[in-house]
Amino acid sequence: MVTGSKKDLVVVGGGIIGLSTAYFALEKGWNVTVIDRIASQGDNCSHGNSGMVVPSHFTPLAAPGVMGQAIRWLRDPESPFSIRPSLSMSMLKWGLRFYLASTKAQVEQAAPLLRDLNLASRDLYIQWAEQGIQSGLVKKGLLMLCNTDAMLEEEVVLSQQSRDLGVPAQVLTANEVEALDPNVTLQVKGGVYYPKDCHLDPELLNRSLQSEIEKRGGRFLWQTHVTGWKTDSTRIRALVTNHGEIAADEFVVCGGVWSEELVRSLQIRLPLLAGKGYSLTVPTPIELPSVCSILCEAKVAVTPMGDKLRFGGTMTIGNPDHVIAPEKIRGMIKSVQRYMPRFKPQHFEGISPWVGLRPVTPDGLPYIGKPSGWNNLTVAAGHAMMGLSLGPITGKLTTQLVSGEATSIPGVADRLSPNRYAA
C-alpha cells in the first residue's frame, strides 16, 4: 500500500486505454498492476481495429441525423450502421439519451474537446515514437474519399469546419486525389486530405506498449475476471477476481464495454452499449495505399499496415456479443470494389473477420472521471471507434486525475464526466 507518494494501482482493462494509463502511472513512479479477463495479447477491440489517429474526427457519434440514418438503414441488412432493435429497459433510456444528444449544439460543444484530445493524442504517440515505442507510426494524412457528389459537397462543409477549428484540410479532386496516392487505382468523385491524421498498426503498439510497462516494473494478471469489490464506506479496498482479492491504493476502470458492468455492484450508473464493427487484414494485397482512407459513403476505413491492407467498418449498436453477421461482411466487401475497383470478392476469399466491439456511450463521448461515491476510483471507457485515437491522451488525463492534479486539457473532469447520466 501507499508508502509516502508511492501508490499502488489496479488497472481493469488491457487494451490501449488501460496500457496507455499503466504507462503514464509508471512515470510517475507508481506501482501497476493490470489485470484482463483475456489471455496475454489476447483479443480485444484494441487489437484488430482500423489504426487511425484522427484529428479530424471532431464530430461525436451522436450527431444530428444519425438516428434516422439508422432506422431507414434497418431495410438494408448489409448496411455501415445500424441499431439492433430490443424491448429492454436498459437500451430503450440508452436510445432516448442518443437521440436527445443528437443536437448541433451538442456537437458544437463537443467539437473543440475532441479536436483538443486527438491532436494531444497525436503529439503522444509522435513522442512514443522517439522514445522506442513501436507502433508503426505513419504521418501521412488521412484521405476522406466521396463516391458521389452529394458526400463530397458534405465533406466539403465538413472541412471548413475543421478549418475553423484549426485542423488543416484540403479539399481535392479525382484527379488531385489520384497524384497524392498514385500506388493505387480509384474510382472517386473526390475528397478531402487531412494532413494532420496518423496511421499505426494495433497489435505492434500493443505488443511495444505491455513490453515497456513490464521493463518498467508494470505486472500483468491475465485471464483475471472481476467478481466483486471490497468496500469500506467510500473507499474501495480491494478488487475480488477469480483468483483472490487485489489490494490497492487507487483502482482505474477500463473495461470497454464491459465496464459498466464491473461498476454495476458499486450503485454507478455508467450505460454503454456494444458498437459491433469488423475488420479484414489482405495479407498481400494487388494494391497498397501508401495513405489511409475513409470510404464515405460506405463508412469503410482502409489502413496499410506494412505489406497487409485492413479494411475497417460497420457499426451495430445492441448488446456485446461476438457473432459474425456474414451480411455485414458481404457489404464490406461490395463497397470496397466501388471505391478500389481493381479489389474483386476473390481477393477476400479465406481472410477470416475480426470482430470487435466498441463501447458506445449515449451522447458519443467517453467517460473519463471519478465517480461519485468513492474517493478512490477512477473511470475511463466509453470511446466508441476513438480509443485507439484517444489512448495515449486518456491515459495521461486519468492519471492526473488519480493524483488530484489539475488535467492538461480543460474541461475533461466537467464535460466527461462519468456521473454525467448518474440521476
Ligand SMILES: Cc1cc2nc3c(=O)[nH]c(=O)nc-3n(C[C@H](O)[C@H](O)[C@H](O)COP(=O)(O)OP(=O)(O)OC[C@H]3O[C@@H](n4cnc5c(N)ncnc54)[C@H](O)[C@@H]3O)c2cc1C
The other form holds:
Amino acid sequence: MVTGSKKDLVVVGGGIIGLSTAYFALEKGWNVTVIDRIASQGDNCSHGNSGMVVPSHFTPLAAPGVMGQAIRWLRDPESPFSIRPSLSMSMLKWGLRFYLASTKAQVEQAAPLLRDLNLASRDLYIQWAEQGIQSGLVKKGLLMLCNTDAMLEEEVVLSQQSRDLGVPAQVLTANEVEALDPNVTLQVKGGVYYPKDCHLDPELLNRSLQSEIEKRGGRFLWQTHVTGWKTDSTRIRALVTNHGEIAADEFVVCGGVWSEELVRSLQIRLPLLAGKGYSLTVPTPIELPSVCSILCEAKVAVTPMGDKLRFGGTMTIGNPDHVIAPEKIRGMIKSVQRYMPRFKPQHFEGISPWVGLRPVTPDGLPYIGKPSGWNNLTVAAGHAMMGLSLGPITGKLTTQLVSGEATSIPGVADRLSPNRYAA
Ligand SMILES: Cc1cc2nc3c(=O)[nH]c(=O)nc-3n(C[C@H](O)[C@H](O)[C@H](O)COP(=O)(O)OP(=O)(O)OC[C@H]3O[C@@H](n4cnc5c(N)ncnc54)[C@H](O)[C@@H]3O)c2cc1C
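If the structure you just shared is the form predicted on its own, then what does the corresponding form predicted in complex with the named molecule look like?
After this comes the whole thing, all chains and molecules, with the earlier chain placed first.
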C-alpha cells in the first residue's frame, strides 16, 4: 500500500490501457509518469477503433470454429478474418495454443469473467462522463444485424446465452430493427439488440483522459522509447530509454501488441500477435444511425461519432506492421451495402483508412497481473478486440494489484495471469 510520501509509478504505453491505469493510480496517491514513444495524441490502436463498450461480448476470440473459419477464409483475399501464416516458431506456437484454447469449456469459463469486466468498465465510463471526462458516450445499445438465416440463428443462440448470464438481449424481426433506428435504411433478416452496450468517440476520450491525468498531476514523457531495463536481482531499478534512465518504485507495462518485446529481456514470456484491423470514417454520411451496430456476416462495426460515421473491421493475425492491404478495405466497403443499401463504394472515395494493431493473446484473454520473478512489475496488455471496452476496469484492477490490494473482481489473478504461458 502507498503510505506516507508518494511513491513513483511508471506506466509504459499511453494507449487506453496505460491512460486508464495512470488515472486510477493517481486517484490512489501514486506519483505517475506515462512513457510512450509516440508524440502526444499520436496514433496507436486506441485512436481509430470502433469505440464500442460491449457487455454483449462475453466470448473470447479463441472459440470453437474460429480457426477453421480463418483457414477457409484464407482463399478469399477480401475476407474479414485471416491468419497470415509464417513458419516462425513463435507464430506456430501461438497458433497451436490458440487452437488448444478454442474449446467450449474455455469459452464457458471465460464468459462470466468477461461479462463482469465489461459491465464494471461500462459503469466506470458512465462515472467518468459524470465527472466531466468527455468521450461522447452514448448509452443506446448495440444492434447485431444479420442478412442470412444461418447467422441469425447463431445470434439467437448467443442472445439466449447472454440472457442466461444476466445481460439483456432482445431478438428483433427486420421490421423491429427498422423501428429501433429509423435514421437508417437497412436490408436485414433481423437482429439482436443489446441495450446495455454503449459507444463513444475514442479520439475524444484519449484527449480528455490525457488532460484529466495532467490536471491531477500526472506527467507524460512522449517520444520516449523504452529500450531496456536496469535490474537488481528481483527488482527493477529503472527503464532505459532513448532519453536516459528513468527510475521508479513500480513499473506497469501497457505496451499493447509490443508488450511481449518490451519484457523479453526480463525472461518473461508474453505471447502476442497483432490482429490488424482498419477503420474508415465518413465525415458526412448519407445516413447517420443513432445506434451502433455490427454487420454480423461481414464482421464490420458501424459507429456514429457525432456527425461522422465510422466503419471498422477485418482481423489479420500476424506480426505487427502497419502495411495496408487494399483488398481488405475493398471487402469491407463492398460488404456495407449488403446491409445498408444507400451506402455505395463512391461514398468511401478519398477516405484514408486507419490501421490498428489489436494485441491478441493465444486464448483471447488479456494479461493482467504480476509476472513471476519480479517484485515491482505489473503487466496489463493483450485485450485484442475489447481494449477500449475493458480499458477503465483494467486500469482499476492494475492499480489494485500494484497497490497490494485484492482485486475488486474475483478470478483475475487466476484466469488473466501473465504467467500462464511461462513454461
Ligand atoms: C479496427 C479496430 C476496431 C476496434 N474496435 C474496438 C471497439 O469497438 N471496442 C473495443 O473495446 N476495442 C476495439 N478495438 C481494440 C482496441 O482498439 C485495442 O484493444 C486497444 O486499443 C488496445 O489498447 P492498448 O493500450 O493495449 O494498446 P495501444 O493503444 O496500442 O497502446 C500501446 C502503446 O504502447 C506504446 N509502446 C509500445 N512499445 C513501446 C516502447 N518500447 N517504448 C515506448 N512506448 C511503447 C505504443 O507506442 C502505444 O502507444 C478495435 C481495434 C481495431 C483495430
